[in-house]
Amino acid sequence: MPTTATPLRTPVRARSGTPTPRRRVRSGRGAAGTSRSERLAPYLLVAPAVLIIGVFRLYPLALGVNFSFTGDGERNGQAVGLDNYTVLFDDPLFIASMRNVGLLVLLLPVAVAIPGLLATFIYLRVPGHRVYRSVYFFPAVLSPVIIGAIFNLLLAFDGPANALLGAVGLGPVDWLGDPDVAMYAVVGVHIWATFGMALVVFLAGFATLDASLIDAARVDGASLPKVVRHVIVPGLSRTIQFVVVTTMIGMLTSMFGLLYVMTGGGPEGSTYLPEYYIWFQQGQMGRPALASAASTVLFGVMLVVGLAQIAVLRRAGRED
């Protein structure tokens, strides 16, 4: 019988598109090299900012803390331990300034809620929202000295504010001369002058918010307060954290111009804040070491308050 020849099987060559093991190894090395450079890229990008912060922020801070343990006057440059801090907490003016810090913490929710609510109305496109955006931001571009001078006229005992109160049958208020009222008046002016920046931050946060969630809540019949509480606040939790911390820092470190123009720390030291106390000791009393100690205490207060606020807001966000 004729035998059929079995065809020889030739080895199948790899397709040109299929990488060989050697090529895989090389591509793996290339990928490793690329990933290493990608890992280093963020550090290289932030290095200039870290260097600037270290040189112009952290190093002067360390020098200030070190200087707070030295003496003033005849003891200039000599190590005095905690003497400056002992003097601080025995000074009624410094105690009054720290008491006012507690008042600022209590008024902080108002300072954050005002720009937050206004940003909500603008985001929901109330009539004239474009005009309101410009009007609300306008005070932020004014100098604190100009703002203080304007409100000195408005809040004078015989000024327009008391004239308006008299027109509705209410007695005049000594806005800047009453120790129980002056601090509230200055804080109110500061909130009016600075909430425009917080409003811009809130509007930026709204840009990242999922609008379909708000539309769904409206379809379900949720009222505006419920939408704000259950949709907007959880969605803007990180933005709220940022605004809370920056607003608190601004209230502690950016009110000097208003205090200097409107009250000069009075009446009876009732409007002193740590930054005004620092200027008074440094510029008027010639005690820079004591001023450095007050600066160190102020830094510690801002750090503790900021971390506590972030912790509370994060816990509230998890509960929601």
Partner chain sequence: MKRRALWSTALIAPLALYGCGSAAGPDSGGGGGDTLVVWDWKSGDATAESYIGQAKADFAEKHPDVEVEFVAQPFDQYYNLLGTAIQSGEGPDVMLFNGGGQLRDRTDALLPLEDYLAEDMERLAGWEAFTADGHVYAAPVTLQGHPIYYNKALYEAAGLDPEAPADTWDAFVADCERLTEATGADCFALGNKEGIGIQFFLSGIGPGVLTPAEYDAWIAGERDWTAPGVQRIFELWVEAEQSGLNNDGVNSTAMFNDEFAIFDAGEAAHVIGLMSDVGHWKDFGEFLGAENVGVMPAPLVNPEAAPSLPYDGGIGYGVAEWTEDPELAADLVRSLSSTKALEAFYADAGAIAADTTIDASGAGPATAAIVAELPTGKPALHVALSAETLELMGRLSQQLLSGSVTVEDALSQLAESDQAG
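For comparison with the form predicted on its own, please write out the form predicted together with the partner chain.
Only one chain is given; partner chains and other molecules are left out.
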């Protein structure tokens, strides 16, 4: 922070000091009038942006937080203190949804490694890499509803996935009906559906990689794993960080469609995520205040995750 603050402060000091001769020449009226309009100008210029953020972002946010301290149903409109939060943290469904957020964070490396590895193979020109490049991106253009419907059929108990398992002599897996499996199945489908976008980002990162470094490493006799570990990964550190951040945001905010179509939060409530829980309490159960409380908790979680990511990015930026 201190390093960036110094250049900013210099012009401010010049303005607040004695008026420079140049300014006096340009202004026909008194110095006082000029300085007032000049002082107001920046506020006027940022006003639209501030208003939009204030009216459409911060005010609704404040309202939502406020509503989380009011009651539902018969207690509609009454201040109930922390009751909603007590209910929330007593609700096994909400606890399950928060646990699933933790699971998503744990699965994040997998979600980043898959497009990273595949992009590496394409970059190293494995046979057919041109075909793979477009094939990998294809699922990214499908809507979650369509993908969910397709995988509902594929992963049905008597569907093709289990038929395949049966053919190789393995017992059937109840992909979407077993609470220990369902969340992994949905996350797997989500990764399959979205890794194309991360792959493109990785390929763009590879384009900036210095090919002569890899050639030099090869000449020195480095094996492929060593090239990946010591040349490619360090060279792509910025890209990897970007993909980590966008993938995390994608997993936390855009799984709703898949969940809705594939499991509906079940089986046994094992695939609830906070946003699904919020939707469920607000619309299905008619408890908007409880949903507001859940939203507030989700906001807090996202704030922590977001700030942590910004901190990581900033530190990495300084290293460059």
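Positions refer to the first chain, counted from 1. Every value quoted in this text rests on a predicted model; they were computed, and no experiment measured them. Note that the rigid core is defined as the largest set of C-alphas that superpose within 1.5 Å between two forms.
In this overlay on the rigid core, residue 187 has a C-alpha that sits less than 2 Å away from its partner position between these two forms. Superposition of the core reveals a Cα shift of 2 Å or more for residue 292 between these two forms. For residue 270, a C-alpha deviation below 2 angstroms is recorded between these two forms after rigid-core alignment.
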